[in-house]
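So this first bit is one chain, no partners, the form predicted on its own, shown in structure tokens.
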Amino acid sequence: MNFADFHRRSIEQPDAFWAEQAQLIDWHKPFDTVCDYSRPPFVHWFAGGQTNLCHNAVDRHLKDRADQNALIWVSTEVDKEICYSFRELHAEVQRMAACLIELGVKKGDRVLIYMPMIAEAAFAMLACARIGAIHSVVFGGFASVSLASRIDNATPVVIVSADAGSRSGKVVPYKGLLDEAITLAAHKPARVLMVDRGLAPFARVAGRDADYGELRRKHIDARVPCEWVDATHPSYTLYTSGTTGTPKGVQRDTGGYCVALAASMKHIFLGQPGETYFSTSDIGWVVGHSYIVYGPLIAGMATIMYEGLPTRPDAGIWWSLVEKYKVTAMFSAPTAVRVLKKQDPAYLSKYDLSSLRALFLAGEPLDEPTAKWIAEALGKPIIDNYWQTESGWPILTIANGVEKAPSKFGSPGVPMYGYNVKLINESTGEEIRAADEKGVVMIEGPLPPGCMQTVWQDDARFVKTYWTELAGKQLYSTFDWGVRDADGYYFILGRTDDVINVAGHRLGTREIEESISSHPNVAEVAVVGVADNLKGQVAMAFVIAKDASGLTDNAARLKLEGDIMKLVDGQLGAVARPARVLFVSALPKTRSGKLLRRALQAVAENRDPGDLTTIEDPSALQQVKELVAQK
């Protein structure tokens, strides 16, 4: 079957096409009902059957393949590496399992876990879908407000964390960032499981912390069976930045979404039992969750999970585990491919690379001279793919398992399997047809199994933030612009919204101004996302200072940048830092009082900031581009 053909399918008769997508997982209790959709925009997948996420990443790989790899944990910041098989892996599970029963979470109980890239946040994860938890991991990059504000949402009954991270040889650590979060927040864990790595000291709280080390060797011959939860029991929640302060916690189910992995790994990821998967990301973001842990495990391939730079020891590190376990298929961000550029070649050609057959890139625009310079330099197909923390998996991309095709430099590809995307015109609220015409990326409901549920515990959300009708059609907003070509591939343009993209780090410029008005000597914020020639954008920030009075002595201004900077690291983490902080006397606003975002951004990007007739001072945007051009 033909790639047109096959997504055809899946739109004009989902229950066949996602019947058979469904016979690639284990069902406990066969659904009853494919696709309920008599409440839009929330669907139901699978309604009326019962499985389990770990069940079927883990258990039912022991049968054929019990000592083969499933998870290969790599640090070379600690300068560690251990193997675990499914049989181990397994095992590992069931204790973890035990240790968060024991401290008293039960089926449908949040665990949060704020961990770094080690072995054990993945046995935390599994652990929660197999007793029927439901996990919420928040990135180790946060700092402690926004982790504050995801345990109030969350209400975990235990969080999971360790002493410390690692990053570039340097210690990161973590105890201290969870009990300053705890005290801020609301809503106090009944417990905390910490993971002692013995890389920093950290103080205990009494009757609330416990030591993962005792309790695992206290069940070290655990038995926890599989909790078989119904298809639509939430699997987990990601929290994802948007326009207002607050994180959304993008709430996923547990059938839709092992159906979903399991038929990406076949017919995009091309991911065959015993083979090996490595993804690059973190799992506190929506890759991390997918393709490390879920997606590669669903499928019976094992798993790397690295900890570590892709410079360190040297800019060969990455293709040299490609080497040794035999990738097939590795997922990166254009980030690390534009940092691996600035690198000596040599080190592309130095590893064995037969096995691999594609590197698949998304997380951020990927740009055509990146693209093309890493094709040439690794001889091997370079697949972008476009897709949301809300989607849990490629909306556009290429899947290569259906049908051979080419990809084009600069697009993440065409719509797959199941997403019926539209691009509609902002101002008449019509579907564009043409090519080459700009256009809000849309996708018309049902959404396919394995994206969002709603936003948790908040459905009012869901539908106001992500949801328009339009000519009686329920159409999800991506948020994202885009222009199709004669030949159906996509090319995104950029946000709609206020959300920035910092390497793959998807950042609400609401949260960072929150961060920044909180300093004593500033009166007002204004955050815009600039393009980046590294990271794709990063934040920049213009401040109205309460007192100015000091600030005409560059010192001075070099000294209140600096101690911004610094609360937004403590704040919310060096991922939210401001590339710049440039303080001006007014900020662009129309007459009506609303910040001319776009403009702000346009000029800090020396281009065209449009029509201003709106503008209230004129002056306030002349201020931003003499400094702009002088930075």
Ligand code: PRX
Second form
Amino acid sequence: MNFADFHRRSIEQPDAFWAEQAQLIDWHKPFDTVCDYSRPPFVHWFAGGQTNLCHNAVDRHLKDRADQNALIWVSTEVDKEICYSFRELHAEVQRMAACLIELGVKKGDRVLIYMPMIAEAAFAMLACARIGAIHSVVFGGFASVSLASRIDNATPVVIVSADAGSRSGKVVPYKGLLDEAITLAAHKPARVLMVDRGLAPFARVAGRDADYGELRRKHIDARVPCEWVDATHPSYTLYTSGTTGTPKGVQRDTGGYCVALAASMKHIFLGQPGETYFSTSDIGWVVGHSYIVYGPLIAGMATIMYEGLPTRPDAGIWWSLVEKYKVTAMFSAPTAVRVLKKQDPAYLSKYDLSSLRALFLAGEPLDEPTAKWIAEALGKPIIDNYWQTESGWPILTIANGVEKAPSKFGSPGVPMYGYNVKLINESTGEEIRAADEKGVVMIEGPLPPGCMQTVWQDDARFVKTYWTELAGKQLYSTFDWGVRDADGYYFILGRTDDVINVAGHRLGTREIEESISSHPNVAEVAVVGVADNLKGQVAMAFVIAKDASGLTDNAARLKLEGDIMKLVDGQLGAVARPARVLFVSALPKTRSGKLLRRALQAVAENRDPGDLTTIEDPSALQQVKELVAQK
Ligand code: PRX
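Since the structure above is the form predicted on its own, I would like to see how the form predicted in complex with the ligand looks, so please show that one next.
Whole complex next, starting from this chain.
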């Protein structure tokens, strides 16, 4: 079928379209209504239906592929590789489910998962789905303050964690950070389930901390049936940053998500049962949820979960896995490719990559030199795809499973089926119909299956943050700028809000500012994202010190910069650490006291700051210009 027709049908006849896609998964009870949009912008997909994500990801494949690989865990950190067949995964997930039940977890309860990239993290996610508990995975790179705010918002009954992760051969302890986070949080989880990898000794809190190894042995023969849940039952929450307040818990349903992933595996990722999928993301991010754990397994594929760096033991490691496991689809981020680009290209031709059909890249803009380099080096199609934590699956890309279409460098592609994408003029609020005009990328409601249902426990915030009404229609904002060319291809031009994207990691500048503000010698701070050749963007902090008297001394300045970085490391995690902290005596503000963030960012990137008629003190920007020039 031609893609334009396929897309048109998804928008004009959503019920018929999605009822068809819904056949890709198993239903315990068929749905009554495909799309209930009676209370916009909230939508209920497949209302009345009952299913289970874990059943679709694991149990339903036992019939045809019990002994085929399901989860392939590879760690170059601890030099281990374990392949779990669907039968074994089924057993492990039931053991984990039995442990969670023993610790008091019931349907609808939250389970927070704070873990490194180990198989038990996937078992825990699937076990939650199995029993109808709602998981909330927190990226292992986050530190105690970030973790504490998520604990308070998710109010988990149980936290599943591990003694440590490992990065570049160095042990990264988790338990201390977790204990600190629980101390900081107002909500106290009843129990903590600890996976002990034997990497780092840790203290146990009696009566609270349980040992997974011990409990697992007790439940070695566990039989825990799937709990059939309503299609609209929340499957998980995943926290993501925006402009204001604490990170939002993006809440996902069960039935719509399952259908959306199954459909995307077919139409976009071309995944066939029995094949192997390799996503290099982390389970702490949305790509890890959709395309390490759920998507590939729902499609009956084996999925590789990789703990380690792309360059260790050498830059051939990923390609050696492609050869060894005959990977057909690979998913990574542009930053990872830019890291590999710095290595010897011979690593790319060293392995047999004939199984690989395409490399999918997402999470940040894919620059043309990087795209060209990897396309030539691999000799495979490179498929850029644009989406968000909120959407759960690609919004813009190329659906080669529907109709083969060319990619364009610099563009992730065209709106996917189910997404009624609009470009809106920021100042007039009107739809842009002409080509090559910049606007905000928006999606007309209802959002398709798989997208966020709401903000966890905060419907009002969901409506207020994301939705606006235009000519009687509800529009969801992606908070990204974009343009569309004459062929209908979109180009993403960066965020409209205060979110930055460091190496594909989405961070809120406000959270970093809050953390820096807690330093006793910081009076004021502004954090902006600055273009970076390797990471896409890095955070740069501009600080007004309370006592700046010693800061003319180089060593004193560097010491304060180092202290501030350490503070952010300890509170939020190294991912949020600014690349530079620069000290200024004033920040560029309007006469009414509003920070001129875009002007600050422009100057920090050596660009023209644009219209400055409202600025109170032009010397503030001059100072920034000089500091950046000195770098
Ligand atoms: O700004 C866009 C950028 O990443 C944001 C979403 O990040 P996150 O919620 O972490 O989800 C990532 C899912 C892949 C978007 O608002 N972004 C994501 N993909 C692309 C992108 N920018 C340009 N091109 C992309 N392919």
